[in-house]
Structures are given as structure tokens and as C-alpha cells.
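The chain below stands alone and is given in C-alpha cells; this is the form predicted on its own.
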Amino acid sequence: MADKKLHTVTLEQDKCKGCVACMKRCPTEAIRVREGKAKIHYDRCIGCGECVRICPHNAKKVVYDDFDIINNYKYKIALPAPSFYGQFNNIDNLGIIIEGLKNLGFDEVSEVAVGAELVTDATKKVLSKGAIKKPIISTACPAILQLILIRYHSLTENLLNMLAPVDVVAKLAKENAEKKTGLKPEEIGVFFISPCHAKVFALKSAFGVKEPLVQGVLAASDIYFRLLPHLKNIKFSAEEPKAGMAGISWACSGGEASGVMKDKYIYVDGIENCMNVLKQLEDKKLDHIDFVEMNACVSGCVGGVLNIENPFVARSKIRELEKYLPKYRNNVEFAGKDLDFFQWEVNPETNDVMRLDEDFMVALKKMSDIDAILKGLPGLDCGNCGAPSCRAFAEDVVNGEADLSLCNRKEDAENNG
């Protein structure tokens, strides 16, 4: 598991209330709340972006790099996510999009829905093979397939061993631009324009490859504001889009797993319900399923909190494109590519954070002072302790994090009983 000293969310304490919403709504119990404020677990932190939506203070923070970075390169190449597509209005020509972002300081614009095309392609051919335990998990979701590693482990041999589509584009844009210019890789900017915080974290991270593969990762919004301004004065462009819609419908739930065209498939999206569905995929209760696909965001990446224009709506202009562009543009031959080029180069590790204490026999002890704590507390997951949950706050007992006096509804408890 890659190391969190890298945060990608954080808190702005004058703003925070301490109101408890973002701790009751992290799918891994990753928040308490302590004198007042929310406190970040960072380990446990899977960068789902609930705490971003439900924060009603606006509290949070994604962290993510400056525009101005780019000016650090000689040549710099913009990676937009398919659901990018989807923040802007009246856009039928997708080259329009693509110019603006050279006027904007690009020297060169390399779609990821290209990359999502051909990972497509690549992971029809690797399925072919069956060597991969099904269900099959799409690993394309960073914040899933954090969620795995860190809560889901039996899951681990499902995971579709495919790099991500910025992964693939990346490194095909990188290769060429050194090609084209002549100049040194580390003369060479490559930036994605994302939708989320947890593909922040991912490609910094380097997760799945051996080295960081993007030297700059810049939110949608921001770079939409700046791109109007450009986008106002060009009313066609010949700049021609090189992906076709299998690639862009990535940007909504769906969009992969309908691509891979598997018999029996599903798609997921929302962390709550990704999690439901990871809980029947651990008690065997989907096994006659082929291919599952799993998106933390609703509707996909563009739910991402990153993004301007509303989920649905943006899946609707999605959708409109397809009128204008054709189905495939891509595949693995067309990319002079072999499978291996696709596929992780190294295993992303699971974490044990879940565990009570290294030593097993510790945790076997922790494990019954937390059940004895459990039967004096009101089980009403109420939340007043600053913990999530009755089991989460005896827990933080056990672990010399918080003070048993902090639940002040044991003693009602104890009275109504």
C-alpha cells in the first residue's frame, strides 16, 4: 500500500463546526471528531470524496497542484478525463476543447478516453485468457480499489491486474513527445485534469507502476474557469478529437463495463452502494456474475468532487456525443502495443490498518476488552463521542485514543435499561 503521508484532503479548522457529518458518511472510519473538530485518519483515508460532498461548512480541501507548474516544463502535455467532456455547454466539437487547451499553454493535448479505449481492448484480450478468479473487479476507480486493499482482502485475487487509462496514456504520450522533440524526459511535463481527489493520490502514489508517471495533477474546476475565457473566441476547430465514445463513456458508470461487453456484468456506482456489492462479492453471493465495475462518485467520474457541472447533467452531455463521434477509435494493435505494456507493473499492496495490533495474541486481547467496553455503551451509533460508531469509539478506548466518560448516553442507557 503506498505510503499516506500524502494528503490530497484536508481540514480548514476555522471552518469546521464539529458537526459530525463527515465522520458518520466515511465508508472506512477514517474521521473522528475531538475537541471540537474532525480529525483525519490518514491511513484509512481511501480519497472517496464523501466527506468533500457532505461538509456542510465546506471544511474540506482537496489537494491538488497549481496551474503555474507547468511553466516548469519546456514542453507540456495535457491529459483531460473523459469526464471532462461533460462540464462544458454546447460543445459538439470536441477540438474545440482540445485547441483551447493548447491556447491555454499546452503544447499538446493526449485524450485519456484514448487510453481508456485501449485499455478496453487489452482487457477483452487479457479475460480471453480466464486467468483471472471472477467475478472480475475493475481496478479503474482508485478509491474502489484502495477500499479493497484496505478493508476487502479476500477480494484481492478478483482484481483486474489493467493500469489505469491516464496510466496508459501517460506513458504513450511521454514516449512520443521524447520522440518528437528530442528533448529530455525531465524537459517534459505530463498533467492530468482530474475529476477526483483519489486519482491524486493514485498517480502520485504511483499505484500499480514503478514511478509517478505524471509530473503535475490539476483539478477540472480550476482549469475550466481558466479555459472559458480561450474557449469564447474559436467556433471550430479542426483539431480533430482521436477518441471515439467507447473511450468518453468511461466518464460515466457504465461506460467501462459496457466496453468490455462481458455476458454478465454490473456496474456500481456510489461508495455506499460499492460497498454493499463488495460485501456480497466476499460472501459469494455474485458468483455467477463475469465483470464487476465500481465507481465511489455517483454516476461515475463525473460525481467527481472536482468537477463544476452537476453529475446527471454532465452524463447527459456525455451521452449527446454520440451523435458526432463513432463507437471505436483504438485498439492494441492500432497502439503497436503488447499486453504487458497495459498491465500493472507492480501489485499494489494490501494494508493491514483494520488490524487491532501487529501481534496477534494483542489483538485477540484488544479484541475482547473491545467486545466487554461494547456492553456498557447504548449502541445507538449516535455519534456524541466524536466516533463513528459504538464499536469505532470502544475501539479508540482500547487503543488509549479516547476516554470511556466521552459517551455521555451510556448512562441513559444504563437507566432505561
The other form holds:
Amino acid sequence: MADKKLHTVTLEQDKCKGCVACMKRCPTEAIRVREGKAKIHYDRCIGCGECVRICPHNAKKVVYDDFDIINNYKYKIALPAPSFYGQFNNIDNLGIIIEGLKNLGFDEVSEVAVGAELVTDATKKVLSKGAIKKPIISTACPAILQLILIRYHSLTENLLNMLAPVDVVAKLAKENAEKKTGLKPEEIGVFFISPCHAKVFALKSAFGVKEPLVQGVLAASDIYFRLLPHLKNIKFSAEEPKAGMAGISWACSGGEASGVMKDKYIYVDGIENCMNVLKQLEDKKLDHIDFVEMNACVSGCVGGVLNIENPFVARSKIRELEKYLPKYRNNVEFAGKDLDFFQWEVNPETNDVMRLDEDFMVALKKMSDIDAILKGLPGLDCGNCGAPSCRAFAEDVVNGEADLSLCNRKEDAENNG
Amino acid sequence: MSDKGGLHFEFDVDGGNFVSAGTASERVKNTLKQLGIAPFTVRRTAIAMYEGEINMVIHAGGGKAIVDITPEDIKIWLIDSGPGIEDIELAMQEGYSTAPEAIRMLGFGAGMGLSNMKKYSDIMEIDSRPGEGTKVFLQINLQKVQNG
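Please supply the corresponding structure for the form predicted together with the partner chain (the preceding block corresponds to the form predicted on its own).
What follows is the entire complex, opening with the chain shown before.
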């Protein structure tokens, strides 16, 4: 499913000092340091953002679209993520943000939080049919979905086969705009304002859908700075936000699960916590749980690397905004769509990138060689060789990607031992 | 690589800490994934071995795990010199447990260990002598076509 031409994160070569910070942090061991620069293996990258967060030199750049691409379309629709609402000080009326986005150049604003509410309602209806194996795993976080497709293949039957809220809103917004304006589909541009690059990648690669549903993915941080001057001039707005509390709460960890389930659910955030829970799910240690929400970022989408505000403050702001809203303002019946409309059009495929070789016998031989090499390595996982661990280095050697001589700590280890 | 073209692993299972137990089975699980073994088989092996590992931690103060992987099957030996099992037939029953209350409070020792090991393996053999120790053998067969 991952398109090799698409990148999640790029490296600014000049800024990269070749330190091992990102390499050691990467949960899927997708980074190596070669010739003094970090090199990303995109087939292993899940877009979690850990390397972007940790890089001390700001050398990791997140891929997203330039704002000006909206001008390629006659009718422009902005799709702000629920977490976007948590970025602003002193705004207690979401109408101001909607009006601000219109002043910025969008013809229409369609709230992703509305999609979140619809997906919540549709999920409840799908779950009541009992067709998905429990514990059901949420797929709203694309980094987590990618992680499962790469490393936890036995859990694919537990995946919740629902579209992400942004997909639902994109489909509805485009359909409505075509009717309203009479324009051709290609004249209408739908743009997601994203909290993270995992979402950029997911939307461009069309996770779970036949073809990309948006014409561009913009960064929350970029829009934030463009929007601020416009917001200052708006004292009062007649715009009426349509999302209820259940939709807006998707901005934070727990928002999805608490809307869908009454009990027997857990919500997990932070990539390491998610990996621990995935391991337990795989070992059937959590079979007494019905629903698992997982977000790669700490605190959920408000923790995304494209946001401005720190996730804890953003979370508090989201809570304030929710306070006076009714729990639900949207549902499946009101949207006038069948349940199919909210579900995956195509099932995302698993990825065999962790596999040593297509041929089992070759893989067995490689594994045996890896173990033999590993026994001769110091076991310090120091990263000097340019691989995140001695095991990863041994794998690289066997795969012909690194030379054994790159390990310069063998003697240190022997002296200590 | 052994003569027959397989992998051989030996793990010391630390008896001290049962919350972090499962290191050996996790290592085996990751190895099987890298070999491209079918997810269903990976999962069965990991669960069966984890149960054996945790049993050694809870009841026997640790032990040794030996794993052989060949194109035909996965063989696992779990060897400890703990108190042994008095009545194997009784111990095999679901829900039968001799785990101390403190361990049950943490969600372990629910009496599913041996029955789960049997459920998730193709062959299971137990050799136990009270006062001397326990040796559990598990075999998980591999489907002929792993590449399909």
C-alpha cells in the first residue's frame, strides 16, 4: 500500500550532524546513519514523528503541501482537524475559526469533527453486528495502522474497518459542493488541515479508499500563522459550527473510544505504549477488552508534530470548547448514507518488510548468520556503526548493507567483560 | 545452523521478575516473523511458549528454554529444577492453579497455562518429578508452504 515515491519525512542534509538521536528513537528501526547523515528507509517508516521531535538540529522536515496549491481550484474547501481547535488562545467560539479560514481564502469550511461524530455513530452500528473480532483495534491513527501492517500481521483481523473522519468529511463535502456550485469535480479542491505527517501520507496514499479523497494536505502550523492576523479582526461571528462534543473530543486520546464504547475499552497514547499493548494483544493477554484506541502521539492528535501548542495545553483548550456543546449533533441517519459509506472501500494490505527473505530456507540461513555475527558483537547498542542496535547491525551485515568493520567498540566490550 | 538446516536458541529464563517475563518468547516471536512464518503460527508459538516461560517464573524460580526451528517444525523445551507437578492430569485442567494469591492478584496464575500450551501446540509432553523439576516439550508444526 505504501507508495515508495511518497515520503513522510525528509532530511535537510546540511543540518544533519550524523548523531544517533533519531536512529535510536525510531520504533521500527527505519533509520541508519551512513556517511555521517541519517538515512530513512521509507518502506519501514510509519510516520510516527518521533525522529522529528527528537532531532536536536531540526534536520527532519515533515512533508506537506504548500498553501498556494489551493489557488489551483475554483472552489476551495478547508477541512480543519478537531485538534486544530486546541491551538488558539482566547477563542471560545469555533465560528471565529471558521470565519477566519474563509477570510484566508477558502470558500467553505467542513469540520472534520462532524465526520468524527458520524464515524462514532457508524462504528457503534457496525460493532452491534459483531462482525469484527474482539478486541477491536481503532484505525484512526494512520501511524498505528501502518505499524500493525508492518509488524503485527496476526492483528489485522481485529482492525476496525472504518474510514477516518477526514475521509468521510471529504466525500460529503465534495458531493455537496458539486451540487451546490454546479462545478466539475476537478474544479473543487478539498484540503485537510493536518496535525501530523502520518495523516499527510495516509491521505496521499489513499489508506482504505480507492483513490485519494483530498487535493492537498496542509500543515496546522502553516495555517495557524496565516490565520492569526485574520482572527484579530473578527470580534463576532455568525458562523455556526456543526460539531458536537463527541466529534471534537477525537482531538485527544480517548475521544474516539469513549464515544463508541460504554466500558471494556482502553485508550493508549505514545508510540512505545502502543507497541507494548500491541505485543500483549498479539499474545492474547487482552482478550477481556472489547475496544482498543491507539494514538502514536502522546495525548492523541493534539500531540501531532504539525501543531503549535503543547499537547497538554491544547487538551485543556479542547475540554473548554466541549463544555457547552451537546454530546451529539450529527448521526448516520441525518447524513442520509448507508453504513457502507463510512467503511473501508479497500482493505489495507500487510507489508512484509520485516521478513529476511521470500524463501524460507534463505531466511533461515540469514537468521543463523545474524545470530553468529551477533555473538561476536559487544552488545552495547551504542549506534557508532550507524545501526540502532547490535542486532540491527548484524541484520544489515547479512543483508549486505553494512560492513562488519564498522563496529569499533568490540575491543572496549572485551576489556570491560 | 545445525546439520539439518535449522536454528537453535537457548535462553536463561530469569526467575526474579515475572512482570517482565516473556523476553524469550518475544525474541522467538520476532525471529519467526522475520522468517516469514504465517502469522497464525507465529501467534500460536508465542502464546504457548510465553505460558511455559511464565510458569517457570511463577513456580520454579526460572529455568532454561531451548528452541529449535527447522523447515518442518518448531520444537521448544522448557526445563526447570523447581518443585515439580504432583498431579499432571489435574494441573492440565483449565482453571486449576497452585499459584499464590499475590501472583493471582496481578492477573497471573489463572490456571490456564498448561491448557493453553496444549491448545496452541501440536504436540505437548510433560515430564515432571516432584522435588526435582519439570521438563515441558512443545512442538508446533509448520505448514509445508511458507511462501504462499
